[in-house]
Amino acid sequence: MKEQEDQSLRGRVLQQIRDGILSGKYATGDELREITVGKELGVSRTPVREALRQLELEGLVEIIPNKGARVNGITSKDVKDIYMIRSYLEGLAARWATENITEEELNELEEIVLLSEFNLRKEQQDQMVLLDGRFHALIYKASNSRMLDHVLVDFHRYVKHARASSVAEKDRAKKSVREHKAILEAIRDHDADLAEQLANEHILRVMENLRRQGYEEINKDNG
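Which coordinates fit this single chain in the form predicted on its own?
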């Protein structure tokens, strides 16, 4: 029981610090001192130290001997790279989903698309962002590949603010729902080639929309 509680605490602290970096609460170049972050989160230094080590592996912080951790954050090039890599991997996930999706997962995808259409009419932006995340996460799961799921979930998390910015634009949100529906239909028809193509193009269109919006992380040269 104690071990489970420790793991839960470590996971919570890791998530809070990671979210702080990705949201801009901790800016690039900021120092993250174990004792300061621990007080802020109401925890001891140990889970903070473990979280910072994990975040160093993820490239979000740099641990400098005898000084502490410094935030690297996500640069504009990172965001561009993530979207380009995602375009290929999301296509692969959709392809594999056509081969492995269960009836229950297919029904859930259909429900997500229907809810997205409903919330689009109601202009419920927060719900649209949540449903967008659920749609993609379910396809990752339906691919039946733990490795692919893990990589894509991390990428999805790293650009969540860019995603929210895109979904917030009404015209893009409409197109996104239509694209999701087309991907769903291709998966339901077991058309792996089409599902892969549509998923690939969907991510590229999101990236292009962010460029047109002038979204700073996409538009800047090198962060």
Given for the second form:
Protein chains: 2
Amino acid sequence: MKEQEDQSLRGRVLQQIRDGILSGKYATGDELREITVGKELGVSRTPVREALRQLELEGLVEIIPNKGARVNGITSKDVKDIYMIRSYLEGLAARWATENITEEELNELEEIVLLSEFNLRKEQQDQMVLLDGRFHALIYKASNSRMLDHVLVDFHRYVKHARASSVAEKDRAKKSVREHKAILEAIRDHDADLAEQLANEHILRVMENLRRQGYEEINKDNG
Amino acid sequence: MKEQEDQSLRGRVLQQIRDGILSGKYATGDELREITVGKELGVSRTPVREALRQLELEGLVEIIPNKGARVNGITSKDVKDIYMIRSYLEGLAARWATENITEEELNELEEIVLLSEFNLRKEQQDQMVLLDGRFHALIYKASNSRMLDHVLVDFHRYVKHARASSVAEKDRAKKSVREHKAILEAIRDHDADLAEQLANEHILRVMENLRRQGYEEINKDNG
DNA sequence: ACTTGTACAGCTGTATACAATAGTACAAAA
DNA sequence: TTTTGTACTATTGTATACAGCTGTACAAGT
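Since the one above is the form predicted on its own, can you give the form predicted in complex with the DNA too?
And the full complex, kicking off with our chain again.
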């Protein structure tokens, strides 16, 4: 799916509008005209319409029939809720990953953690964000559940901006890698209960860190 | 959103295709041609395209660029996974509902439980399905979390067919109402821990019941 | 027989045309 | 002044036209 979002025109339009909303370029309450947005992106109404309809399903815009699309951005409460929901579901994902992970996936997970530790020293923050994303995405995949993967990927996308600011903090990044390592070890030891608990706590800690640094700022336009 | 699905042409098309997939009319692997589907429903390509793009986001179809839309039905494993995911999230929903429910919502919840007990005696099974749906939907809403509500409503829709067969079983329906009542009481008593635990167990029991009666049959076309 | 090239048919991707609807400005009447 | 009716404009809803891609059938060459 992600791949298609990159190559097709509609996919690019979807991503750009979504990013526009998540980054605050389009603020909550803004009305998105099909023609206007189309001109902005250099395309006609059709791809824009399709993208807006998809964003409606995601909840990022509200479509009022015969009227238009209204931006329904993400508030700071939404972000907080998502982290809490994720703390539950990442626990389940870690549990299922423990039960279903393949040798190959386990190796990849180890590689990611190693790379993270390496980058930690070099303070490559953008790399850290990427590796953090890959770690979680791989656990979702290893859970071997389309449904769980689907919902977690969606949520992950929503909090993309919040996430970037969290990992950027060096102190938090260090702890985060340590937590990832512990989760990895629990998975490798086939200790599903522990993996679930660790993953659960990991997200709660990220959330706590976000709260401390005041995630309101990130979404000041929407919240 | 639901309202708009009913009134707009695109919304109706979306619902019809989705129902077609969930009911097994369109089986996994089927290719949905825009023109063909359009003719079936008496509309042009445009609304069909928009609906298919939305279903892609839901994961019910896979869109292969320049090729078409392939049905990606729900397997029995998906249903099982959804119930497990829901058991986690309904617990959270009940917890948050306990903390945020309004007097009005509490009254409505009580009314639903009362009606359920009444219908139980009259053995009105379709009414029971409706009331069960309303009970859960109301808890989602009372949780006062857009995000949680959104994801749970989506999942609920996915397992619609499995749900109908579960509540249809009289014995299970009786127990289900009893469990709903217990959850309601925990919410009324502001006992969030208990509400969470009860809601969690409630879904697990529904799942267990589904397993016993062999939910494979319901999705024989897809699983 | 097998491979390769080519034309064709069918479908999607995108743009645009036309219809329907909703909001607005403004004038006429009370 | 307020209300109401009306015409107009802007925007969406739907259909369709056209371009581009993909897979296939079939023939030509090896």
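Only the largest set of C-alpha atoms that superpose within 1.5 Å between the two forms is called the rigid core. Numbering follows the first chain given and starts at 1. All values derive from a computational prediction rather than experimental measurement.
- Shown in the overlay between the two forms, fitted on the rigid core, is a CA shift at residue 174 smaller than 2 Å.
- At residue 66, the distance the Cα travels between the two forms is 3.1 Å after the core is superposed.
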